[in-house]
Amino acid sequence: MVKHAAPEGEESDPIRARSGLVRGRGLSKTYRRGAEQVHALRAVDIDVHPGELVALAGPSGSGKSTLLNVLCGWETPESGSLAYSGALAGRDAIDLEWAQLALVPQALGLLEDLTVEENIMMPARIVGKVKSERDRGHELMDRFKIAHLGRRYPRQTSLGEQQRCCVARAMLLRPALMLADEPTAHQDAALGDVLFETMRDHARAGGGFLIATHNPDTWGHCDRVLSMHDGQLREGAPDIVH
């Protein structure tokens, strides 16, 4: 089971510890796949601290996205403690909100009901901010290249747009700490660039980033890279990328 502490307590510097955003210490899940066991994540400990954009490099397969469903709260691990601090300080993954954790999930997740415009604005909608956020839902769109699509609906755009409607979505609320599956994967260089740019400018303001890839070219946009393989996580890129 997992347990959720305070990070003072556990973390033997704790200046570095009341800085951090999240920190996973031992988490570890398992899945049944017919008779074989998969071991997902073995014994992980992650830190993201305010400032700074992390990436989390390895290849399919090696446990970036359990770890990400893990630490937004959407899987839970059967052992080890999870802690936030900060803006995120004393509640569960599940129970935080857009303005505090946010999500660009692989599977992208966009309403099929709603307009990009709408979508990238549902945050704001939920929490009752659409007047007030109007002007920085419009600033992404035109950063993303997308204005001109906030009309249509998702099915009525290309992969990567979508892909780029759903990384404005998740940074309309300005939250402490942002989880990115991918959020590359389907850009080219110049738009990639964009994106990264944007990540960069939130980690400026204070925000941790964490973002799975498997791309060696986006590792230089980032502070750190943390390598996973095999469900274990270490620091420093992978000496192979599959």
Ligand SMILES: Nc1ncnc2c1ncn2[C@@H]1O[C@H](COP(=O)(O)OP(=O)(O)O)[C@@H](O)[C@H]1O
The other form holds:
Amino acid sequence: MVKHAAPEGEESDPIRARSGLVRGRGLSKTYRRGAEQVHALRAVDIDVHPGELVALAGPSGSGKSTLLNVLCGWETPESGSLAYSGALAGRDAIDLEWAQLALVPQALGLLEDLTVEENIMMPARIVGKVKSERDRGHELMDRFKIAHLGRRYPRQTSLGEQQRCCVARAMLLRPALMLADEPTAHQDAALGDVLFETMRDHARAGGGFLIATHNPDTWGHCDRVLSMHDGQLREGAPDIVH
Amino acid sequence: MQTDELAPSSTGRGGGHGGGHGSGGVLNTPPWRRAPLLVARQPPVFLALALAAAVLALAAASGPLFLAATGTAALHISAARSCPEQGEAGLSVAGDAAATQFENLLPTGQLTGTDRIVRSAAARAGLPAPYLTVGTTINLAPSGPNAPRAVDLFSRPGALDHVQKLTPAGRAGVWITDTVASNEGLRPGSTIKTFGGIRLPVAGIFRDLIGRGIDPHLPRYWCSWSTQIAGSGANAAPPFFIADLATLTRSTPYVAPSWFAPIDVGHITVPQARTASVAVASVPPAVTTATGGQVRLFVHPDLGELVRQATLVHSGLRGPIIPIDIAGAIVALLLVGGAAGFWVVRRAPELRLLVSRGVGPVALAIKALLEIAPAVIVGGLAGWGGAIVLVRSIGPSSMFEPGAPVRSLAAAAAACAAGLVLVAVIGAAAAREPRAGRGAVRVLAWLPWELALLAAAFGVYLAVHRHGAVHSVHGTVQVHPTILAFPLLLLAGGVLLLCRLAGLGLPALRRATTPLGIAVYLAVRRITGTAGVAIALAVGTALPCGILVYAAAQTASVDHSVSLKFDTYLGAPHALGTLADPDSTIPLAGHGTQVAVVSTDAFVVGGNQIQMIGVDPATFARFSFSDPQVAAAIRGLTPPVDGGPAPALWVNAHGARAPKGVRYVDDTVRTVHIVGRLDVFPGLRDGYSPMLVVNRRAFLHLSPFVHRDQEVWTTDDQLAAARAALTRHGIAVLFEISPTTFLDHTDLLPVTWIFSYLRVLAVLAGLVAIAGLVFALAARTRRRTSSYVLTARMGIGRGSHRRSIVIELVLVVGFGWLAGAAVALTAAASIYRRFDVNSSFPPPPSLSIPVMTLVASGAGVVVVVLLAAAVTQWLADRADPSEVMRLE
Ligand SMILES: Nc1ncnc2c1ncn2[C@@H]1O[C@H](COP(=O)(O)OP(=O)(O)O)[C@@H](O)[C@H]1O
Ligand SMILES: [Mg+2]
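Which structure goes with the form predicted together with this ligand, now that we have seen the form predicted alone?
Everything in the complex follows now, all chains and molecules, and the chain you saw is the first one.
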């Protein structure tokens, strides 16, 4: 296969490199499991640029989640450097606000006692923007086909609906960078497309996305595919790597 | 608590993926072989189960132990309030053939022989060797105008060790008081001559036991002989001398001997005391037989009376304590159920696997039993031991009746068996499809069970109103179990109803708090989102707080009512009975008020006996327990004018017609004019008959046959000055009035103990509730790690998080506290009137609000909230956010 070209002719590569959102170099992470050592990340170099939708592919256990954890500051790498630049310049990952770095973890982390709508509006509520972002919230719910679930509790919805709720929550404040771990794992093809199209729309406005997904159907929505294997990151889809 | 959707954290961690499924090897051995090993592998589960079982056993075992301690404690308390000899097995010579208590004399010549016979009979009955006391009154030969005509001679081994000897000991003879010695010029070596001409040598001089004749404060040793020493009422006693037995027997042909087997009832149990009181009954027949019917003894009734009273206290407690005990055990069973639920959660993967392989509920129940039984047995034994230590240290007495530990062990074992049945049921339920029960649970929760509880409470309320809450058996107050059943039912029903009503308001609360700060917003949503948990927490707070408040309210009300009754009886902080002349005015110089009391010698004209008191309106209100109403009423009590009617107050009449006049015992009739009516008046000494209050001058010039005691009433700070004034004018104080004649504190022991026990139950329930609260919060926090981590990421700081937990708990627990306190006070307010420990004596009970308990329980609630919030925050902070990115 060919390397994914930048679609719809946006900025050229050099500009992107200069104004990248996040740049990691030589990131390594090792877990100790008894006597055994698990090299979850081996000298990973990664860049995500504004306006870019990047897929992070790779088999289960290859280190995708570990990389996302390192990028959002929940885990510290043993070696290597991590720097946010552009809109997020000079900040530690852990200090970034939701509008700058939004997350869709695999565990979702919806608040059980809040309705679907309240969960989606939560980031706006915390920063006091419920009123101004209400339309945005409704629009996302409409697009994600969960508008009718607004008053239900997460436990009263399906896993796929909860996942869409979680993505909507992450996108509500139009984050500069969004890290998502398998956000379409429980979606059918059509809904997966809706999710990626919505992300694409936001990427057009300058947002950057790094999305761990091992579903090849979704790669087509992305500007680039990175593949992870045994802690090593390569440019390109896994098919090429193998 | 919702446990079924809990993902056991043990599967995700450590064991890698699917850890629960990897233990297939263990699953292949039969459950009964593996069971004891498995629970030991999970210390937290073992600990939780053992602790729950310990609390259960403690609750169940403490009842029998507590009961066993109360009888003994009552015995010891009564013994401490009696003269020492009343707690011993006492025998005296009977005055009639029926050997009743009519005391008589023994020819002196028979004393030695009888003593020998009594000693051997007592030894045969298993009693400790008795000591002999002998008393006799001897008439003296006239020696001077003021010399005593008679003296009391007393002999008891060691008696001289209990007086202050003013001359050296050594010689045999009579020890005389310093008063007589100085008045008569006697000294050691002098002789006293009896009327019969016998000369008794004076052996020594001791300080007179009653000082200078005013208000004796005798050492306890002399308690039983206080009448001989101090006299009683207006009768002064002859001088009290001490002699050795030989001198005494030489002085008189007849003596009054008593034998006391020193069993020291203050330090033995009720059954031991009962045994002794039965044993001593065998002595008089033995003595009668051995003396050929010449000497008959009777057994002093005091020991039997003490035993009977202790038994009454004990039996009066059984009714209320057993239900409290069972209620406590039920609360503790909840804890065991919770711990078993914890076991199910921790075992979830294995249980799921077993269920999927077709293992049925019975097998799972057996598995649960086998796994859990060791922990329950260990905990149960520890709890039983704990109960023994607890009741020993904070119970009414540290001495148990024999057999009580075994009985309490049986109770603990029964409770633990019930706990194991519950465990088996929970284990079997684990086999059930988790969703299947949900609908049934919802329907059950929707039904208004609390109305049934409230209806039952109303039924009990009616019973209380019909039969009262207490009655008195031989003075000992017996509390009906209804006084406990009513508040418990009302609390449970009322609090649940309040919770349900509050639940109706939750959606509105949710809407109202939408625009508020994030901490309130989250707190309210947590409450409304899982209302079941919130209700459980509120009820868990309300019940212990409510029970505490109710117990405190009833105790405070009883205390207050009793002290009001005491105050009414006494009339003033101190009421001194004097020997002042009836018509004299005692010169008190502003240190007290003089009151004349006619207790038996006045009647309504053509009617029944009444009490009368004559007061001095100028000083009465200042020194007596007078409220403004009384103070106003006595202003109208002017002295009668020239044979006209005396203005009078008609008190405690219970509807009896006010009299026009009073007929005294000597048949003189004086008219009265009723100027006021009162239910209660200070100085009312008899609850059954009405009382007339007149000006003290209305009694002037009555004949000496109308007995009127002159009392001096005064306050604490004026007591010394009042006594000094009396002494200055040579007026003897005979006694200080004490209310024990109509109500003794010992009579109230059942009340005191029942409510103390109820409080301990409340504290136990409170501890269970706190444990449940912390446990529920911990479980919830674990389950919600990911949402906590995410909200932190969105910008909710630790402060806001902690604030929101505090707000949530304050709302839920605070509501529980308020509901509990409100329902408890309602319960107390609706039946305190029927909780009258002596309904024959006014005033009727009044309700006291237990402010201290309200404040203390409120403060306790605040502390628990802060602690629970801190624990929750600590647990949340320990969450590893990197876990969240992967699946939990
Ligand atoms: N906390 C941990 N302790 C030990 N090993 C871990 C831990 N977290 C992840 N691993 C291991 O690191 C490797 C990478 O995991 P992860 O990043 O979750 O993979 P992916 O998301 O690609 O499935 C796996 O082999 C996993 O078992
Ligand atoms: Mg992963």
